[in-house]
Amino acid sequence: MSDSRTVTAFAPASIGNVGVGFDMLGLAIAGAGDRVSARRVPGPGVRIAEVRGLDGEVHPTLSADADGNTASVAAAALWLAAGGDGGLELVVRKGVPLQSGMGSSAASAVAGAVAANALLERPLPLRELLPFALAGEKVASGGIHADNVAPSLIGGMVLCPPVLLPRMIALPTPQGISSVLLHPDLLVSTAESRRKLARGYSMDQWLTQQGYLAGFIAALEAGDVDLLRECLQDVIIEPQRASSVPCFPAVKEAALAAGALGSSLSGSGPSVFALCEDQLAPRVRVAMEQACRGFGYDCQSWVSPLNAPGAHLEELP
């Protein structure tokens, strides 16, 4: 074990489902993400030295238990499969709020896998890290779905149906369209939200949602903004989750009134996203923030291109 480097990986937050594609469609966002630093240490296994929060201080709730943190689970899965020499020590720096609907657990898992991969004698191609990042994400969500992990890993808009995993399909994105993501100061547990979803849907609901998803993908391919506006709809999942985010109807209405093409919950919420033409993004962002604060919730927001980059290594500060 001669490699004494410390490497740091950054993985961006993400929008899960993107409204039309429950568990199948995800979008990377710029400006928020998690960092994981890794170094080789003597002895086997992966351990976490510390977890720091958004304020730079030791995180008050996230455990440094290597068996329960998505970053260390993902890193350990890769290290074991690749036969890494010795062990790893990680430092996790959270930049994505917990239970935010922004792919917080996925960002940690992806950053953990990317950091560990950089210390292998023969690092794997980025796309081949997906199964290991998913192993980490499963700790938090209780299932295998890649709609946050995939865009956090490779960036942009990604189609990743569970039936096709580990295949990910990077979708083309029209020029001139941005995402606006608003995070209210609320918490929603993804695992709990998933347990509350209905298990049966009518044929009409299924056909309608399938049609919107197909139309949305076709709109991305053709750069058809009008079709994108028509198809950014969720008739199955959004109605079941809307009540868990009291400000959601007002935020969505404000986004649409400001000219957004469409708006929905990001993942299970509480974050809300909108897609809009670039020139309207500042107005849509302000409208969403004002609607959220009108309900008494503080909030943060980000504007991103649809082709925001995925995970990557960065220089230590």
Second form
2 protein chains.
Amino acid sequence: MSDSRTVTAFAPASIGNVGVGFDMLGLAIAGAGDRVSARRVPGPGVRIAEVRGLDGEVHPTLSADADGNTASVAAAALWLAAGGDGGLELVVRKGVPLQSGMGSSAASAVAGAVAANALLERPLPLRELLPFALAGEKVASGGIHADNVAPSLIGGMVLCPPVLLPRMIALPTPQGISSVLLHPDLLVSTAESRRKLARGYSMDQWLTQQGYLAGFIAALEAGDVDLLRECLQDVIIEPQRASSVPCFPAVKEAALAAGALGSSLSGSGPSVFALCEDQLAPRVRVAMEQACRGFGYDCQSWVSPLNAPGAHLEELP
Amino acid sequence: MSDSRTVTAFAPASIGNVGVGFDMLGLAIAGAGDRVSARRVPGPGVRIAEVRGLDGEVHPTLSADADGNTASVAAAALWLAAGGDGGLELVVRKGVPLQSGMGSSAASAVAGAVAANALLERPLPLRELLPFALAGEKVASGGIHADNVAPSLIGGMVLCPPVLLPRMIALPTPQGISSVLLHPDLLVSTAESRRKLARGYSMDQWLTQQGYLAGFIAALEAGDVDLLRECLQDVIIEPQRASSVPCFPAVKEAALAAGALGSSLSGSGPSVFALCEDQLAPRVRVAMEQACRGFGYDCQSWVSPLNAPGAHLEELP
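Now show me the form predicted in complex with a further copy of the same chain; what you just gave was the form predicted alone.
The complete assembly is shown below, putting the previous chain first.
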């Protein structure tokens, strides 16, 4: 308990599914993320001192209940497993909007695990934090899917099929391709969106989607932009979710018209992403924003390289 | 018609599906294949002079009817499309056993197209022969699947999802890995085997299989043998087809016990393949043969590098 440091971890927002890889593909974004500061305190357990929002004020909806926050659940899971001495107190600063499809709960979980890890006598390697971050994420999503946690943890484009967990496969990220992520100002519940998905699929349906995913991975490896464009398709999940995001068809169409390689919902939405060649990113971003505002929704957007960094400790002033 | 050459094309047998990639992944093998010799003759159309078997004798079951042989249908499709002058006469030499799951009909179709192509005034690039070879293959299989035609044409491990045709994506083939292909002496009808497959699948089922395929492709790219071992699985098709090949479970188990990375049916069977590290290939091969003979079936087998060559013209003595 002689360690009185406060450490702060940043974990980025992320694009779940990346359109083509439901539940198994994720992409880190740059410039948006959650921060969790941690310090050791007497007594057992992990508690949350406060949760603050983008504006620096106390967060209007997220509770500081340690059992219900993904950051503290992840931190506590690690602290318990690694035999951390005493307790932890966390301050959570949300930079990722809630229920945005931007991996908000995952970013908090990852930042919580990374901050707690830094206060262990023998911190674990970053990749070994995955199960603890997933334990946190589970509080929010109710299931074990790593398509937000994995890219938030290790950055870049990550393949993480549930059947291969805890493997996280960092895919090659071709030079010259950017992601554009647009967040319209409306809410979608991931858990509810999941419950609405059909349970049965024809062989044609899944073979088509599997063909696109297989081709997409090969295209990333080969840096084949034409093949990326052809394969960035979601014929299964997107059609089922599009109706819950009224502006989605217009935003997607605007992205494609501006030259994007492809566009789909980020996670369960409402956020919409596009991939495009770097030089087109400003044009694609403006087109998506205009289409969204044309629908009457305010919005924010981010442009990122495909190899955006994952979670890391920050020096605070 | 001044061209009186006889040209001979060889096209290899192949492993359809490669276990993990139903209808979209194929692997060329070395040492077994069909040969088609072609020469120009007066008059229109493509005819077959004779079809001979492995023993050099007239083939006991394959007819020389040009409309029913995949070699002549492929050759005719190309000859017609490319405006070939006059007619063609073919001699087909089957080196691939029929209904073996080794891509027998595809090998004939590819060899037919490659031989006819060589007699055109302006032969097409090899990859552009795909649609003509597929037209031939369709006579036998009734559908458009390139998982045998594509590797037989261009060699190696090929990703060729139906939704991306006519694309054929040559996947990287890590050094140090061999395929072992065992052909038990029994027959399975591909078309009938296909009709028996279930039509509907749960999301869990297809996401599991899609995860394995995605991981397998990433593993090929990374040369990650552990990941190949983990991903070389077929949880959807193999369980439905295993019962039609009584020796399959024993042969697969023998391959795995001998150290193979994975094993499954080749196409719709009865052939069984395994992938293994090069130095284990002799042991895996013997183990598979012994298991098969223990079941009372005679068998043949082949060991190939993952980058086995595709179709090519041969100089005949």
